[in-house]
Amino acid sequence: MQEKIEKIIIDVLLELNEELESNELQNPTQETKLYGGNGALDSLALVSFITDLEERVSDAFDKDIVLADEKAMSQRTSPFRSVKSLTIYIQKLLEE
């Protein structure tokens, strides 16, 4: 499940990067920084990314998830800091 989630995240990042043309997102890996200090996404790009990602995850796993909710935003360590942290967070949401 983790590999499938990571692939979805990376695919969405690659598609988003067609618009952004960011060097950090040309070859995303699980260590790619997404948001926050040294992150590749600004707040506007993050919103677009989250919207697309929620839709893709919902289609792939036949379960609706909400990534940008109070639970995610109130965590000490943001799930949006890297591809790896976001993969783990999405997996937890899918297992609930």
Contents of the next structure:
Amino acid sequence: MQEKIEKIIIDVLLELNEELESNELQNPTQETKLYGGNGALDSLALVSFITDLEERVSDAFDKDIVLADEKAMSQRTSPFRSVKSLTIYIQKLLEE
Amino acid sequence: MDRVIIITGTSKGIGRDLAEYYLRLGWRVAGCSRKEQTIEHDNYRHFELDVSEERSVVKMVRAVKKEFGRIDVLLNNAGIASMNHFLTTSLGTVESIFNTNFLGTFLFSREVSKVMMRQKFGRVVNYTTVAAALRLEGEAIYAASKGAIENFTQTIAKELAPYNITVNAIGPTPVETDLIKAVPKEKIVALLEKQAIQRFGTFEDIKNVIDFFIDAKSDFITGQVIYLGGVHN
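Starting from the form predicted on its own, produce the coordinates for the form predicted in complex with its partner chain.
Whole complex next, starting from this chain.
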């Protein structure tokens, strides 16, 4: 499951990068920083990223999830900081 | 291309009339209400849900996107009213009014905007009321829930502008529907007297403003609140 989620995240990032043309997102990996600190996404790009990702994940696993929920927003360390943390977070949401 | 519209609160009143009107124009319409479907049409889909329930709203919006491929317009029409002095208003009533009016508008706006963002086009129309502008006694909670919607409308209009999505609000006067049937006649007469044009609103009046807001040519009109009957803040 983890691999499948990670692949979706990376696919969405690559598609998004067709518009963004950011160097950091040319070859995204587990370690790629997404949002906050030195993240590759600004707040507008994050909004597009989250909405695309929600749809892809919901379709792939046949479960409607909302990524920007209280749990995500109240965590001290944001699940959106890297591909790795986001993968773990999505897996948790899907297993609920 | 067929246009796709989501209208909340389509089991009766203005919502139902609007759904039937857009169906007549050849649109695809998705509606919802807490009660069963009252409209039968090949291009109509009904969802039985509570607009303040996040999961149901997410599910509906995704289902509409999946079936119709896009969503051009959202009318956040579902609403409930209650007239009461605030000193004798229960917390439960306040929660239920805010849940349907404000949370419903928030959830549908959020989920539908995600779809509109990707298509780089969208029109959202929210509903306020002249009671909010007039600060009507006896409608403190109802008007406060609509006041919240007005402010929300104007702020998200800015947040969604980069995606070519406009967000506006219509503020109807009383229209003879279920929403006001429990209101004493003298109260309604007193309200009508506060309007510049002193008559009930009609379905045509509301449709006219909505048609203006959702017109493709209205792409420079956003964050606006239009009250009917010559009422203003």
